[in-house]
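Single chain ahead, by itself, as structure tokens, in the form predicted on its own.
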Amino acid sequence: MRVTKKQALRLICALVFLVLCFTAAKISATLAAGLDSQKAAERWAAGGEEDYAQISVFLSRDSGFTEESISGISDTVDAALVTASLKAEEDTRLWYSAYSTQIGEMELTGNRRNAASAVVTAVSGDFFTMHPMRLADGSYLKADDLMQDRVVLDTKLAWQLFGSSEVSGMEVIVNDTPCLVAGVVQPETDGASQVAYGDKPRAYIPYALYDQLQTAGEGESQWISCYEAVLPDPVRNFAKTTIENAISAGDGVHIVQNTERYSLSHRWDTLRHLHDLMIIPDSTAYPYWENAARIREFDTAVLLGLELLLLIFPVIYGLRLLWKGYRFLERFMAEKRKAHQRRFRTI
């Protein structure tokens, strides 16, 4: 069968669109896989048989969520796991959690009285297990540290205060309070995190030190703006429902299941409600890692829309070819039948 120039051009266009579609899908998968802050459940499972989910809760100041709320959440989660017949092996943990609050900018002073203004985040629990930023020096903060006067600096702040990134053990003054540098972390290098991180240097302090600084006023409980947990998810949405029940989600409380946020179904839902990503409800203040994840949500949803558009022509062209093939086969079989009938009439 002779192929015309028009048919050849259509075939080439269909193949080009398919290549572009697969390229967009590959880029989308790369973007989704680039955020360590969204892969805590995957790291915790570590190839085991149990399914885990990572759940993040973002809270406005009006939610009234404080450190006193944490023990109640732990009791509720433990009870739910027992009810589901989930039990940790000896000397292991079945789940873990972390919480944090971005306090705002504070003045920090290093050696030679070098001072810098930095965005300070109070953290507790397994924060650096949830957010394993690359260590440039020293160690992370841990919930069971005996001394709660250690801080973690990012490399920007370490260079501004000390002229080096190898400064673990050095003294730093945080709001007139002497502290020791536990370690120095390297900010994430992916595009979304760099945009969300901003140009300001950052420091991470223990929640106990946050209490000492009394930034919210004397005698007032310190507000928690972000609670995160990784727990078993034996059936779909078990982990998310457990956290919702533990926190009593309401106004000023926004819960995200990080584990599924880049799945095909979620990307399609995000594409259909893309404007929702532009709205920050209530007085919720998202930390930079959540803003980076939302940027990736937007990017992957738009890429899904591009993939669908690029598929339209190849799909229509493919269906047209199938229809032509079917008609050709139908004509071929009809001619065969006629030839067969003529053969027997001749005999």
The other form holds:
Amino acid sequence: MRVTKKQALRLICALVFLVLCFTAAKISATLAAGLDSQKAAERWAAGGEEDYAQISVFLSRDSGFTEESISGISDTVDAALVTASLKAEEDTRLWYSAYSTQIGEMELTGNRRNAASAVVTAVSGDFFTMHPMRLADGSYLKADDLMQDRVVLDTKLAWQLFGSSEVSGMEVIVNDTPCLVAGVVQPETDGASQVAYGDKPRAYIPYALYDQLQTAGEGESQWISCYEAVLPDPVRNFAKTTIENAISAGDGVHIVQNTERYSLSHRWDTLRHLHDLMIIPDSTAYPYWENAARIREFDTAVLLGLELLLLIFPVIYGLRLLWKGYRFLERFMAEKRKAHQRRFRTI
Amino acid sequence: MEEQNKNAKRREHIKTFLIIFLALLLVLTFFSNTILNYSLPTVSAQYASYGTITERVRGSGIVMANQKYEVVAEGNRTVTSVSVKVGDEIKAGDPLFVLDASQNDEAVKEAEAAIEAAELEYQKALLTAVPDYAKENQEIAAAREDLQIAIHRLNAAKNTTGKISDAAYKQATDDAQKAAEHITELTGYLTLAGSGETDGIPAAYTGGLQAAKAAHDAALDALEQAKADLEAKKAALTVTSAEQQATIQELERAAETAETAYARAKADYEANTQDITLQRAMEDAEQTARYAREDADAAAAALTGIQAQETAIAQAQTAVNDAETAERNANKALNDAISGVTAAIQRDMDAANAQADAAAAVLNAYNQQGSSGEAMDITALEDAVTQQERTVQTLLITLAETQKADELTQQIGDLDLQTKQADIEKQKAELEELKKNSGTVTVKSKNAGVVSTVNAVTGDEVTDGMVLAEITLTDAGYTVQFSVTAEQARKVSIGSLADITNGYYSDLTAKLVSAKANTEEPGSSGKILTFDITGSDVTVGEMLSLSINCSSNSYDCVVPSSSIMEDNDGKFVLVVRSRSTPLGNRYYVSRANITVLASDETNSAVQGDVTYSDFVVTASEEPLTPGKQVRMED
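Switching forms now, from the form predicted on its own to the form predicted in complex with its partner chain, please provide the structure.
The complete assembly is shown below, putting the previous chain first.
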């Protein structure tokens, strides 16, 4: 059977579209995999048999969510895990949580004369377990640190204050309060995180230091803008429902399940409601990692749309080929039957 | 021709494509290691080593002086000039302020008027009356006379009373006789009870005695019967079981011997059945063996009966022992019953003796008095005497109280006078002082120190007692305080020296002297650490940052804190391992589970699957999983 130029062109187009579709899918997967802040559940599961899910809760100041609310949430989650017969092994934790508050800009001074203005975020002890930024020097802040007067700088801020990244143990003045540098972190290098991170340098301080800088005797607990948790997800939506029950979703509370954010079904939903990504509910302010994740949500949803478009021609062509092949087979079988009949007649 | 050209061109294309492909393959093969290395994530690592973990507690505080004193204004004045400012070092006697006494005149007039009024009060208080007790003494004397009269009347009445009557005498005589008869009767009963003859004693005394006697007799009978039974059984036993067993043993041996002889005889006969002698010997031996066996069996059978007899004897002996015990108990009960009878009789005897003694005393008293008399009622007279005595006592006590009160009043009055006089003297001295200070006065420092606050400026009106300045004393030492959490306070120990971290101070030492509850924040569990600062190079108001060592321990395996990671299987570190391959050393990471023993700000002491000299990953470009190949940072 001779193949015409037109047919060859159609075949090549279909193959090219297929390859482009797979390439788009691969790019989408690569973009999603580039966000370490969304893969905390995978890291916690460490390839084990249990399923874990990462849940993020973003809160506005009006939601009234403060440090004092944390122990109540932990108790509710522990009770839910016990009810579901989930128990931690000895010397291990079944789940963990981290919370943070983006305070705003503060003046920091190192051993260089000029002060630098940095965006300061107050973080809880497990924040860096949830967001393991690359350490250029020193170590992360930990919950069981004896002294809660240490800060973590990013490499840009360390350069501005000291002229080097290897500055752990050196003194830095934060809002006229002397502190020590615990470590220096490298911000995430993927495109979305770099866009969301912005140009301003960042510093991370423990909540005890935030209390000292902010209230100075008022005795009030600080509000929390972002609460994240990694907990077991033995059945679909168990983790999200547990957190929703613990936090009592209402005005000013926005809950996200990070783990299935880039699944096919979620990408399809996002594509259908793309405008929702543009809307930030209430007065919630998203931290930069959530903004990076939303950028990638947009990207992967758009890529899904592109994949679907690219699949149209190969699918139609494939169906047409199938139909042609079916007709060819039909004709072939008919000729075979005729030839067989002719032979009998001759005999 | 065209066909040949086309084929030639196609062959050229294929050749070119193959050459390019082979060249690419060669390049990639040569540089595969380099390409592979660059695709691997870079990690930085350090060796786990032996080291110490030292926790430190840090804080900052303002240097304060341990002591200070306040410069106070005397009188209402105006500040003319101020000679010092905050931070000045001064010595004792240095001038601080110059004050003018423009408002002093009114104070002088008020003081003089107050002194005059006080002197008038003093003079009035001097005029006091002397107390007089003539009326009270007279009343006491009259009461004593009345008492003497009442006593005299009582004595006169007492002389005609206290005699025993004839009727009382007759009664006592009858009582004595009755008591003697009863005593005689009871003595007889006691004698009978002592000899054991209780039949003549009334049933009131021998209540439980009969029953005890009957029980004792029954126990005796039972004992005799048990003994008789035992003797009979012992007599029936002729041979003991031990002897019978010895007999059985002998008979058994004889039977065995006879049976052996029979067996031998039988064997001999069977060897030579024609020999009659052997046959007879065999038959004899058989008979002997049979008789011996029968004797042994009979003896064995008899043993059973002997053993049964011995058992019965043992039981009879037990019965005898029990009967003896019962007889002893019954005997003891009988003796107790007899003792009870005796005791009851003795009690009645004692009562009768007492009655006889009382009657005898009355008779004796009657015989001594010589004649009878009538008893007279003297109670009223005795009451009158008692009443009068009380009246006298009351008057005496009242007089003493009045005298004491008057004395106290006098003493209080004297004290008031003294106080008034002292007050007048004091007011006079103050007046003199006011008059003396009516001019300009210079306020001087009493101690050496540093001026910490100045509260007045030139032209200010100051009132008496107002604090003009505060001087911190430099000789009393300095302190620095800052607050810490309860956890941090637990880690430090009193007496430790702290390092000063914000600057170089050549001779300053900081020593932790106390860790007290933080009272400034009620409800807080934190503590305030107080450090004693000594040295010359210190200024009050200066901020010092201190750092104090907590516990310091050595551990076998210390790793940087940045190398410790955690997942749902617990904490772990990634250890870099190497394996050699044909293309060179390949590095990969493996998981080592650990537990953290202690940690400070940079390192942690761990134990688990990691050992001293393992190479642990401290930082990496991207997340690592166990088994992943990595590239070492240069």
